[in-house]
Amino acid sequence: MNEASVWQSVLGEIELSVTRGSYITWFKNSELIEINNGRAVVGVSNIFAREQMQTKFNQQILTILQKVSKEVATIEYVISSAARKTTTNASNETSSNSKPRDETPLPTNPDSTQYSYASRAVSPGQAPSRTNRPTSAGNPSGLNARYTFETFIVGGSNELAFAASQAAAKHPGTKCNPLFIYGGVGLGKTHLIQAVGNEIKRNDPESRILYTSCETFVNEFLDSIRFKKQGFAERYRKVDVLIIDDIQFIAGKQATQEGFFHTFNALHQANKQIIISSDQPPKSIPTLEERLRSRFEWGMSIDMQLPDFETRCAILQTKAAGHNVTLDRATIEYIASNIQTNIRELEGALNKLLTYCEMSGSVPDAQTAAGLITDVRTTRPRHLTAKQIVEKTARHFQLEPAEMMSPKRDKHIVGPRQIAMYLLRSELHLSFPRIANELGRKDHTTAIHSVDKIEKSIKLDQMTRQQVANIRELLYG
């Protein structure tokens, strides 16, 4: 076999054994250049990937090799320029054709000290400001074509969002109709149901695409009756596909509710696919009428959460990597802990770094970054307490603190107070007996359970994920 076949080979056992983020993060643009000696020499994108490499994975990637390759005894991690070009290929492909005619071009030189600031091209995972979107003008579908799968970086965060794009992708009308997606602002919503319409298009160029705001739908709604306007329910009921941003707007236009309505039901009795993006649940929204939020959640409803960590850091890797700019380890992980809201902010922090290292000739590193992002950082608690955690979490479910640490085991008070051990776990990493002594526990086995059960928790149940972002959203917004 060649190293190819060889790394096919380990590659399909690994994509089993990791999560889906894992895989397309750290795996997939990775490639074997050699075996020689019995030392394997694998090539991946960048430092981070390296690291994660040579910490997290090597034991398993070693008896895999082994088990194809018995010589192989060793592994070398290097940075490749073809797993970087690959990595990078996608978004430099798809903004080629795009870029005003101004702008200066990038460095083609990765180690280059000059970071230009010139392209604003658009993260993974993140929305475009609304200002920035595209109109129907010149572009009937109003699909932005930067916005791929291959560009999203998937993590634990909205592993299920994606997965579930993917299969109304891949089988528009039929699977996951309508698709609901919802979260907090800065999460990649736009980018993500944006991706399933450009996907279709690449599948069948024949299809009839159309993205739109919720604010669009309701001022062409508005002027259609107004100014007696023709045209407007063959623009939105004559699609294959209908995306629609924002719907949370549409609440409280009793008359536009009424229009949407009568869209959604044609398209879907058609077997159209429609595809829905909010800034909450359908039960959440206010003055939604209820046939209509029975409808949203007739197909697939799924919340996008805060990035964590591991996603935080792969998203900042790659906006590098579009400026042609290698972060060092240190760096990419000082933003990530510090920025933990949302993507807008955390490529924000990333552009400011960039374009002051530029302007200065400088090298850009975990101090300057520091420097930089401290007024970011005095927006939210520095020093984040057990005290606030289980605050903060008692005034989300109406109760008193007293309360959480009380001894009483009422279902409305235990379901906080095991919420409120998982994050002081999983912000604070406090030891077990250390949470249970700040919930009132005497035994440290209760903090364990109570850990353990959120953690399941919040992978099966929609309504605990909503919980834990909307307390980290106090926290930290």
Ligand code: ADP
Contents of the next structure:
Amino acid sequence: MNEASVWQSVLGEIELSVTRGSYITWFKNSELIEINNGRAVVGVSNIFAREQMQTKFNQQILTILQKVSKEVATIEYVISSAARKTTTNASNETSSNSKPRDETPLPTNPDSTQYSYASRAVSPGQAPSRTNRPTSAGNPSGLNARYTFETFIVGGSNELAFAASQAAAKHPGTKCNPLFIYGGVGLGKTHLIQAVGNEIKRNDPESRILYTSCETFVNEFLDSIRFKKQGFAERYRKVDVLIIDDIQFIAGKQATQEGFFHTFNALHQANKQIIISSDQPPKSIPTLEERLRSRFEWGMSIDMQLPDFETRCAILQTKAAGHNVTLDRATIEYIASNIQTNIRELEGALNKLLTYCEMSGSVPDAQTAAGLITDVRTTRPRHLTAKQIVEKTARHFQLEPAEMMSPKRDKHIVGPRQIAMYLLRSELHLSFPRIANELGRKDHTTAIHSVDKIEKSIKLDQMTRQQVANIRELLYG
Ligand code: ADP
Ligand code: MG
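Hand over the structure of the form predicted together with ligand ADP; the form predicted alone is what we had up.
Expanding to the full complex; the earlier chain stays at the top.
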């Protein structure tokens, strides 16, 4: 076997044993460069991935690798150019010897407990109590004290963004400059970039930090021209840390782009930290001047992905704890499996539930949650059973139900089996051990992995979406 196929088979096993988010973030673009004298050299895309591999996954990788290639005794992780050609780019991270962080370790490997990522969460006693503080006089930095690293839950979908943000907070202006974080609505961009500001402020209260929305920036810029107001350039150029949220609003605004370009250069040259968020990567922002685009790509640009099921559960658990409420697992899982794409909505659903229960003097449970979350499919027939789901899914793929329940791992069976697991979850809200059991599996982590995987594919892949829709037709039609 050559390196590529050895690594392919290692990745195949890893993919089954870590969360989808971890897999995509840390493993997807890795490569095996060589095996020489018992030492395997693995290429990864950046220093964060390297640190993760060394501290968190090394033993796991080694064990799997030794199955394929007995001679391997140790693994060395290097940052390789092939692995770097990824969605994240780390062009500033040239010094491969520099240790990224030595303070807060990333979440340690789950002993496969459900809510492993909750470890970083605030404990019930220290809820984020300060309320939203809008940008105003009296708060010249524009930061909201509620947005801190401590209140940010880390999971596979945001691990890399979190690590880079911490690095930027620890060494402002030197690493990850600019730090460019992009991703969909409600995924925690504002929270994270403000957390950097708050952390820098905490470490150095003298530091001049300015957080502003891009809209405010644009308006102030235009005012300064229209009314010949003084002070615009100074206001932005005298800061130590400039945080601009939702930079996509600068698209098409040529004069503002010009103004921002000069501000950017002045700050960057003076080694001041610049942090930017956007709903898309620099290369996709329409009508963004080329020179700005290339500057945004100088440092580190990282995407935040949709939170996986585990992370959603951890967030709910933590936010409930912040209200001094402990929700049972069924309730958390119900909300987390019905709201998948947006953490703001997840919070909204939780708040609705807690408010309702407080007013009605009832204890929050899955049933109440179901009544309050509006977009739940209301047409679900009462009589739908697990057996029917497995049968209809099998039929859709022209398989026998027995094949779905068999130990076989052929590709044409694994996919349908995962979809059946997903449907058992989404339609009947069965527990993971039950789901595993319905498909003849002993290990419930297979069910967790499958549900998570299909949840993701539904969002990214038209074919899966269509297949699931067709099976639902079969079930309810
Ligand atoms: P975005 O700027 O990407 O649209 P926000 O940062 O405004 O998203 O996040 C929306 C809400 O969800 C905020 O209240 C934020 O605190 C919360 N949130 C997002 N991600 C997380 C997370 N990983 N942990 C805890 N809360 C989060
Ligand atoms: Mg935002």
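Numbering follows the first chain given and starts at 1. Rigid core here is just the name for the largest C-alpha set that superposes within 1.5 Å across the two forms. The model shown is predicted, which means the values in this text are computed figures rather than measured ones.
Aligning on the core only, does the CA of Glu403 end up 2 angstroms or more away between the two forms?
For Glu403, whose C-alpha is compared between the two forms after core superposition, the shift is 2 Å or more.
Glu71: Cα shift of 2 Å or greater between the two forms (core-aligned)
Shift of 2 Å or more: yes.
Does Ala164 show a Cα shift reaching 2 Å between the two forms after rigid-core superposition?
No, because once the rigid core is superposed, the C-alpha of Ala164 moves less than 2 Å between the two forms.
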